[in-house]
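Next up: just one chain, as C-alpha cells, the form predicted alone.
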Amino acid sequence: MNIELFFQYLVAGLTYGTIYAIVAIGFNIIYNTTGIINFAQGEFVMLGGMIAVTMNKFMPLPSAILAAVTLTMILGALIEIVFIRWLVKPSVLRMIIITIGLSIVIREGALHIWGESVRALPYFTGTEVSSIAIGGVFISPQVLWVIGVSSIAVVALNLFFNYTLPGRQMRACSANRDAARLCGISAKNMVTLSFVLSAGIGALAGCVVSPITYVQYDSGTGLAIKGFTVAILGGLGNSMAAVAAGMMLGILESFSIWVMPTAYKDVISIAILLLILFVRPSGLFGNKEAFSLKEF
C-alpha cells in the first residue's frame, strides 16, 4: 500500500468514525440521565436526513436543516412523554423491547411517507466531484463539514453539561435522582430534555452526512448498530471516550477493505461488539457499573 492510499483510507476512517461517534453520543446523553439504552437513536439520524431533504424542496438548505432538527427534537420529546415517562423502574429487557419497537414503528412510518427511494441533500459547498488535494490525498469538502460540525457539537455538549444550569441538573439526575428531586430539580423534565438533545444531535448528524452516505427509510438501523458498538467500546455514558472509540471503529472498517471484500466491512463492528460484550462489557474506558440500568 502506497502512502497516498494509506492516508486516503485514514481520512475515510476518520470521517465514518466521526459519524459513529455522534450516534454514540446520542446513546450516552439519554443513558447518562435515565439509564435507558435507546435503540431508536439511529432513526433520529434517518429522520433528520429525510425531513431535511423534503424541506429543502420548499426552503433554503440552512432553513431545511434547522426545520429537520427542530421537528426531530419535538418527536424525541413526544416519544419520552408518551412511551417512557409513565414507566416506573423499568427492567433492562422492557426498555430494550420498547425502544426497538419504537424504532420499527418510526422506520415503517418513514417507509409509508417517503417510500424506498434513496435520497440525499446537496453538498453544502462544492459538488460531488470536487475535492481538496492535500499531499496527494483527495478530501471531499463535505467531509470537512462532517468533521467540523461534529467537533463543534461535541464541544458544545461538553460546555452545556459543565457550565449551564440545565446541563448541571441533568448531571445531578444522573448521579443521584432522589437527591436531585430533593433539591427541587424536575427529574421528568430532565429526562425529556435528554431525549430532545439526543434527537437533535442525531438529526443534525443525519443532515450533515446525507450528501455522503445518502439516506433512506432503513438507513438508521445500521447506524444504530455502529453507534451502539462505539458506545459500548468507549464505555456507556462516557461521551469523550465515544469519540476515540468511534475513530477506532471507523479506521478499522476503512482499512479492512484492504484485506477483505467491501461486503464484509460491517462484520467488523459486529465482531467488535461481541468481543467487548464477552471480554469487557463495561468498555475500554468504562467502569463495571456502566452496563447496569440506573434507577429510573
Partner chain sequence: MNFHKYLPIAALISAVIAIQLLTYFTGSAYMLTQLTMSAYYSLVIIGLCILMGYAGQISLGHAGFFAIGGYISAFLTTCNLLPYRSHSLVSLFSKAGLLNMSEDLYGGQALHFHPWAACVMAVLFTIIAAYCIGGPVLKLKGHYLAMATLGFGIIVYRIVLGTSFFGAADGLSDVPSFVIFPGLEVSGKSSVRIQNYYIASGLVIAGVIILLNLINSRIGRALRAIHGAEDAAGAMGVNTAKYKLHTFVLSAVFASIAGVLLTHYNGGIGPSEASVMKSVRYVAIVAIGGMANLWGALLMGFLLNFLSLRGYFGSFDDAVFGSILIIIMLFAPEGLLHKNSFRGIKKIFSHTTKEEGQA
Contents of the next structure:
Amino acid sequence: MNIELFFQYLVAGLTYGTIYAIVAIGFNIIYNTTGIINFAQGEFVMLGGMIAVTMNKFMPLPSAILAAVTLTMILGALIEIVFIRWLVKPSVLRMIIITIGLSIVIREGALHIWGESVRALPYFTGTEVSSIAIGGVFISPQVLWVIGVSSIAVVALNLFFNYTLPGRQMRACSANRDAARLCGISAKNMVTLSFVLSAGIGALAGCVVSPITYVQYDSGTGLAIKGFTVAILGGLGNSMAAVAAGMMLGILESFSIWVMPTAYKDVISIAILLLILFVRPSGLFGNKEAFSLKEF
Amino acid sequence: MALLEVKDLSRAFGGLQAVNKVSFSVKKDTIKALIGPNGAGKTTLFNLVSGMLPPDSGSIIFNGEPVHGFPPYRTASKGIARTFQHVKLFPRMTALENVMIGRHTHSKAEFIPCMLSLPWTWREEKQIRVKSLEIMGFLGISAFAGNEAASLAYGQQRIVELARALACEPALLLLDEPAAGLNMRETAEIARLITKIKEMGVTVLIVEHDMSLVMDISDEIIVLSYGEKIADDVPLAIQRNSEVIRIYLGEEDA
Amino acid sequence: MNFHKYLPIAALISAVIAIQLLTYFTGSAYMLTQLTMSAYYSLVIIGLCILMGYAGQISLGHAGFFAIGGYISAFLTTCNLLPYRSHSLVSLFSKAGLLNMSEDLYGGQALHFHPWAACVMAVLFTIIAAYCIGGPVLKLKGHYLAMATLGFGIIVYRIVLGTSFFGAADGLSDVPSFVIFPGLEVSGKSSVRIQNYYIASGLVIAGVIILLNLINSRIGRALRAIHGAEDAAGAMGVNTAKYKLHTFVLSAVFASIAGVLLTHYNGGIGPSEASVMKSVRYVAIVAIGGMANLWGALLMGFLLNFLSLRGYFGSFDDAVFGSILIIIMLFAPEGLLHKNSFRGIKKIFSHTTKEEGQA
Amino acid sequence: MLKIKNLESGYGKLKVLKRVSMHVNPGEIVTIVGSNGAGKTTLLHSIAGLLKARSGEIIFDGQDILRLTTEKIVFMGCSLVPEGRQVFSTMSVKENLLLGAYVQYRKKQKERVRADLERIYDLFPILRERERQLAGTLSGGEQQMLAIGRALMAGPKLIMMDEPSMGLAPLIVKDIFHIILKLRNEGNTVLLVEQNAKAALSIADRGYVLETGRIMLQGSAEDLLSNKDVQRAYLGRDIDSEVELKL
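Next up, the form predicted together with its partner chain. The previous block was the form predicted alone.
Shown next: the complete complex, the earlier chain at its head.
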C-alpha cells in the first residue's frame, strides 16, 4: 500500500464524512423538536445545490449561495406550516409516510424544473485541478471549504442548543411538548424554527459539496440514507456524535473501494446501518439510559 | 405449598439498583400485597415476575419450575397473568375481543390451519367466544361486550382488563395498582371482585397504594424500600412495624 | 356456517368475470394485459396490507421481495447450464427433473431450470431471506423499522443494479413462459391473454380468501392485539416476535409469488421493480385503501396500478403517488374507503382539535 | 381572580363539561374533587388552553381567555402543573427550572430569575442537590416537586395543580400538601384538583364537587367535609380506615 494513496483516500473519506455528518445534523434538529424523522431531509440538500447553481447564472457565487440557503429555509418553513403544523399528535407511521410523500413530490418537482442533467457550482477558490499539497498529499481547496464550513456550522449549532434560550426551548419541546407549552413556549413556532434551521443547514451543505459531488434532481435520496445511517450510528438526536460517526462512515466507504466493486459502495453503508440497528439502535455513542427515557 | 418462590432477585438500571436481592414466596390461594414508596421497585419486581424484564440475578420458581428470564408470552402460558398500572387494552378492538385475546394460551390454531379455515378452528373459535362471555358475565360486564374498548369509561376499562387476565385462567394473577384512578365506590367494587377471584382458586399478587384496600383484602404484605425488602408479614403486624411506619406510612404527628 | 361471510368473495368473482366480459364486448381486450399486471401487483398489496394494517409493521422494502422472486426465477430459467453439463451438481438437478432443454433464438440448445423448479426455489429463497431479515428488523419500531426495511430494499436494488449476471441496468429478458400444466401457461402472448387474466385474478381471489380466513381467526385477533398494545399482547401469551415474523414472511411470499409470475408474464424483469419508489408505491396503495382494510387495499391496488400502467399519470407517475400519500395521510389517515374518511376534511373547517389515536 | 361561567368543553363528539361555573378568589386554595372521568382534568386543560372549550366564559384577571393559546395564558400569569409530572426528562433539573422562567425572560425581567431560582431551591432543597441531574432520573416525588417548582418559576398569579398526589407514596403526598399550604401562606392562589378528596379538602379554603361534568356541590371546605353525601361518595372508606393521612 502506498502511503500517499492512503492519505488521499483518508482525505476523500473525511470529506464525504463531513457531508454525511451535516445531513445527519439536519435530521437531528427536526427529530429533537418533533420526534419526527424527516425523510425529505436529503431533498433540502439537493435543493440548496440546484438553486445555487441556477442563481449563480444571475449573481456572484456568495449571493447565489445566500439566496439558495434563504429560499430553502423559506421552503422548509412552508412545508412545516402547510403539512405539519396543524396535525395534532400524528402517529409516527403517519409522519413517516407524509415526509416520504414530500420527498417524492419535491424530487419530481425538481425533475420537471431542472431536468435530469447533472450540475455543479464552480469551485469556491481555485479550479478543479488546483490543489494544495500538504506533506505530499494533494488536497483540493474545496475540501477545505467543505470541512471548514461544516465545522463552523456544527459548533454554532451546538452553542445554540445548549446555551441560548431558543435552543433550550427547542430541546424542551422535544422532551415534552405539552409541558413546554405550559412554560409559555410556543411549541408550534419551535417546530417551524427547527424545519427552517435544518433546511438551511441542508441547503448550505448542498452548496459547499456541489462542486465535488455534483448535484442532480435525485441526489437527495442517497445522501439522506447516508445521513440517516450516520445519525443512527451516532445516536439519534446527538449531533456531536453524528460528526464522529460521519467521519467513520466516510473513511470506511472510501477504503471499501479497495476490496469491493464501486457499484456496491452504497451497500456497505446500508449494511452498516442495518447492523447498527440490529445490534445497538441507541447508536455507538448513544447513552442507553437516555435512550430508554425517550418515547417513540 | 408456595405457588411462587422468588429468591435473591436483583435488577439494576444503569447505576440504580431497582430491585436488590429480594426473596419472598406467595402461598397458594392467598392474596399477597406489595407496598412501598414510589421508586421502591414494586413495578420493576412485577415486570421481573411477569417476564417483561429479565433479572440480573436470582431465581423465580413458579409451580416448582424456574421461570426467570422467560419472555412474557411463556410466563403467561405457564399460568401467570397480569394487569397494568395504566390500563393497556387493545383500543381498537371490542371489549369481547379483548377478553378473547386472554384465551390465547388456551387455544392452538396456528397460521396454516387458520388460513385454510379448517373446521376444527371454527369449533375452537366458538369455545373461545363462549368462555370469554362467561367470564364477562362473572364480572358483570356482559352489557358492553360489543363496545370498542377505547370508548369505555376508565373504571369499565379496568374491569375489562381484569376479565382479559382472568380469561387466561391463571394460577397466579398479578394486579398492578388496580385501584389507581378509581373513586371510592369503584375501589370497593374492585376489592369485592379481587376477593371473589381469590375464592375461585386464583392466587393474587397485588401492588397498590390504597392502604385501606390493601389492609382489607390481603393475607400477607411485603414492604419494599429502595429495592430492598424491609418487611413481609400479615397486615396487622405490618401496621405495627416501626420501620414500615417510619419509611412509608408516616408518623401520626410528623 | 354463515353464508354472508362468502358473499363478498362471490361478488369479487362476479366482478372479475364482469370485467372480462366488458372488455370482450367493448373490444378493449387489450386492456386485459394491464389488468393482469394490476392483479399481480394487487397480490403484493394485499400481502403488505396484512403486515401493515393488521400487524402494524411498516415495510418500505417490499419491492425487494418482489424483485427477489422475479430475478431468481428469471435467472434460473434463462441461464444456460449446457456448458456445465458434466458438473456433478448440474447432473444432479437434471436427474431430479428440475431442468428442461429448449432451443434459443439461433437454434442452439440451451439447458434451463424448469419454471416450476425456478418458482419453488425463488419462493424458498424469499422465505429464507425474509426470516433472516425479519428476525432482527421486526424488533425495531417506528422510524427504525421504516429505515431498516428501506435499507433492505436499497440493498436488493443496488445488488441487482450492480451485478452483471442479473443484467445490471438492463435487467433480465427472454424469460420463457411458465407452463403450469399443459394447456395453461403464464405468458404475455396475446393468444393466451384471457387465460392469463383468469390465472392472475384466480390467484388474487385465492389470496384474498386465505388472508380473510387469517384475519377472522385467532391469529388475526392476535395480530390486531400486537398492533394495539404489543407488551399487553405479550403478557396475554401471544408470542409477538413469532407472529410478527410469520406475518412478515407471509407477506414476503405474496410479493415473491407475484414477482415470479409477473416476470414470466412480462418475459423479463428490470431493476426498477426493486426500486424504493416501487416499495413506497405499495405502501401508498395500502394507506389509501385504509391500512387495516383488505378490500380497500385490493380495490385500490387494482385501480391505481391499472391507471398507472395505462399511462394516465403520464410523466407525473411518481409525483401522483407522492401527492396521494401526502393527501391521504393529511386528510384521511384511515384511508379513502373508511366511514369516517371525510372527518379529516371537515376538521379543517371546524374548530375541533381532538385527533385520532396513535396508530 | 378566575371566574368561569357556563363552560362547555370536551373531546370530539364527547361533551365532558356541561355548563360549569365557578370562581377562585385571590389568596385562597380552591379544590375540585370528583371521581375519575368527572371532568376535572378537562376543566384544567380548558382553562390552560391545552383544550379549546366550546362555549362559555373564562375570565382571568379581568380578561376573557377562552380563545387564547396556552402560551398567552401562561404569559398572563396562569400556570398549570400537569398530571403525571411531565418534566423534561432529558434535561437537567436546572434547565427545567430555567425553562419555567421563560415567561420572565420574555417580560424582560431577567434579574428576577436568579432570585426565583434561589426561592425554589429553598422551598425544595432536594432540587438544589440534584441541580445537574437529568430530570428523568429523579424519583416520582422529586419529579412532582420539580414540576411545581417549574410552574412557580413563571411567577404565576394563579397556580393550578392536577392530581399532585397521583401515584405517590403517602409520606411524599404529605410533603406535597405541606408545600401547597406553604405556598398559600406566602400569598399564592392555588386551584387544586384531587382524587384524594379528604386530603385536598383538609387544606383548602373552598371546594367544588364535580360529578359527570357538572358542579354538584360547592361551599367551604369544612362544610363539604361534613356533608353527608360527600362523606359517603368520596370520604367513606377513609373515615374508618386505620391508616389516615393526617396533616
